[in-house]
Each structure stands twice: as C-alpha cells, then as structure tokens.
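This document opens with one chain alone, in structure tokens, the form predicted on its own.
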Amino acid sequence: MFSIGELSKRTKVKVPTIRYYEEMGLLAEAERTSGNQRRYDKDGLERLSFIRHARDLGFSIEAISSLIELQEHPDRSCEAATDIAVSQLADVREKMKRLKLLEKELTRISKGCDGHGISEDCYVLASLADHELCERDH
C-alpha cells in the first residue's frame, strides 16, 4: 500500500493533481486508514502511472477516461482506443504547425531589431504593439 505521498513521488504527479483525478474518477477512490490518510494500491499506482503517461502524451481528461473505460474492458474492439490516439495525432501536428509559423514570426521580428538602440525604435516593441507588421494572422 502506498500512501499518497509516495504514489506522487514514484509517479511524479502532484498530490493536489492525485486528488482530483481521484474527484474526477480517473483514479478509484483510495482506501482510508484509521488515521483517514489514504492508500494506494499497485492497481492505483499502475492507473496514475497510465494517466500521467497519456497527460505527457497531451490527452485529454475526457480521453483518458474513454481509454481507461476501454482498458477495463478488454474484451472490447481497440478501434476507439486507436480513433482517440489518431484524433490526439492530428491535434498534435495541428499545434506543431501553428508552432512553426510562430517561430517563422518570432525569427523574423527578432532579427528586425539589434538590440542596440532605444526602446523608441524597437521593431521587436512596434510589432508586438502593431498587429499590421506581422506577415501573418497568428
């Protein structure tokens, strides 16, 4: 049995995010000691080990709950567990593709500016301020 503190430290996830997947019913509700303290089994530290992992991964908590839902039944189809993992796919490279245009942004109202004039004369300054200056919507 692990109490909460060591489910956080052999996890890495914070106590106060532990509690609230548990409130969230992501995480079974721990067994209490007479102290009222909770504790973990090794299915509750495998469970938050799967959560972090998908959190890392960038799912959602509505997707994390869908796969856990999979994943207590394994005699159903793997298609939504792959539907949701594609779905996070796509999302992901939708985020690298806007990280790329602003890293083109970023790259070129950096290097409109020196750094060695006045705050006055700073394109860095004029093109956060004026959205015109920017080669794109963003």
Second form
Protein chains: 2
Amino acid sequence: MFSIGELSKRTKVKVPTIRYYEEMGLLAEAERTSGNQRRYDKDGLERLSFIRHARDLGFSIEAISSLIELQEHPDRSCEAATDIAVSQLADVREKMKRLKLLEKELTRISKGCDGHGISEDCYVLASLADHELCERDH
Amino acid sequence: MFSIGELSKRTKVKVPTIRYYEEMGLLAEAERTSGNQRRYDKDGLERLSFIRHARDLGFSIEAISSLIELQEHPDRSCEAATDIAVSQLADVREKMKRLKLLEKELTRISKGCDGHGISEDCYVLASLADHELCERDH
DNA sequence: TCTTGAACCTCTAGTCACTAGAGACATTAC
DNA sequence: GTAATGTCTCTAGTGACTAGAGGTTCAAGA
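Now show me the form predicted together with the DNA, since the one above was the form predicted on its own.
What follows is the whole complex; the chain from before opens it.
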C-alpha cells in the first residue's frame, strides 16, 4: 500500500490529476487510512498506468471511460474497443494532415522576413492578412 | 456597413466568437447603431480575417495580440513577428512528431483485434494496459 | 515520546478558446 | 403594423487539468 505521492511518482501523473481522475470516475475511490489519506495497491497502479497510456495516445476521458467499462464486462465483444481505437486513429491522421499544411505555410511565412521595418512590408503580417498568398485553402 | 451576422458569414467566424474577440481586445470596439447593434466596415472585415487566418494556423490569442501590436507600431523591427512565426512553426513540428508516433502505435493496436471476447485477450485493452508492448517510449 | 516539516486533505477558482442559453430589445420584409 | 429573424448582455458550461488557501496527518529524527 502506498500514498498518492508515491503513485504519482511511479506513474508520472500529478497528484491533483489523480484526484481529478477519481472524481471523474476513471479511478475507483481509493481506500483511506484512519486519517483519511488515500492508499493504493498494485491494482490502482495498473489502472492509472492504463489511463495515462491512453491519455498519452490522445484518448479523451470519455473514450477511456468506455474502454474501462468494456474491461469490466468481458462478456462483450472486443469490437467496441477496436472501434474506439480506430476512430482515435482517424482523428490522429486528420490532425496530422492539417499540421502538415500548417507547417508548409509557416515555413514559407517565417522565411520571408529579414529584419526590415514593419511599415515596409513585413511578410509575416502580410501573409496572415492576405489569405490569397496561401498555396492552399484551410 | 454591415451587421455582426453578415461579418460572421463573410469570415466564417461565429457571432459569439466575434464578440469574444472584441472583449479580448483583438478587435477594436465596433461602432453601434442607435439601437446598440454592432456595425462593421471593410477594416473590421480585414482585421477579423487576419485573426481567423492566424487562429487557423494555431497562433494563440496572446500571440495574435502581439502581432497586432506590432502592426500598430510600424517603427519597430519585423524580427519580433518573425520570431512569433518561427516559434509557432517549432510548435507545429513538435506536435507532428508526437502524432507520428501515436499513429504508428494506434495502427498497430487497432489491427490486433478481430472480434473475439474481451476476456480472452483483447489486443486494444492489453496494449493500453501494458506499455511494454509499445515499440517506442512516449 | 515529542517535534518538525513534508505530504496530504477538501474546496474554490482559474486556464484557454470558445459555446450555449435566457430573456430582452432592434431590425427587416411583407 | 406585425411577425420573424437578428442582435444585445449576462451567466454558466466545456475539457482536462492546474493553482492556491487553509487545515490535517504522517514519518523520521532527537
């Protein structure tokens, strides 16, 4: 049995965040000492690692809730879990696509200026003001 | 002179968002009709287009404020604007890097399951629980 | 056993960039 | 003139935390 601080160290999840996850129902309510402090065991550690890993992968709290629900009903099919992962993947790919376009434009923009006065024709500001300068829409 | 709804249509920025930008000081306070409704002209349209474009590129409200400040002091050097764009670019590249790793792992994860019972060994859930299965750290 | 200081508790409020809703007033088209 | 649509302000909610206040508990050393 270890404290919330210890759990925090082991999982690299901040203490207030652990309490937040408990409040959101992602973590079961922890056992308490007589002095009302939370105590965790290996189970709690594993659960929190799961949550952290999923958060790192960009799953929302809501999606993680669903995954945990699935875990607790092993009779159900695994398809639902796969669905969640697939939709997460679609999300990630969409974000990447957008970021690639942004990268291109920002590269172009940030190369344009070389320290002359803004009044003349700062390329950064001009580029932002005038969408026509973009190579593609967004 | 046109209404906030018209401005919203032309810029594709929602009405409450326009009011929010005004409150945040990104947009100057609009002129009003005798009945207290906001009226805009070409200037307002251009300013809002600028803001929208910058937001699309992921600039924060704060960064946009700085850019606007620069615009209003044309005596200053253009370097500051370039700095903001360059730091934005670094940000975008960092995000892309992370997303690439996520994509790889999510692809792996979501291929693993094929509809058997969760109790057996749902690959999605197992992967999230066990970080060792990852090919790289994150 | 006592003391001290770190860690813990709850609660409230703040972050960012909006979004939603209530209830009242203005404008526009017919 | 009336009805529908648009606009106004204000407050509160979103997601996923983070920060701070003010108080209590724990563990280690004397």
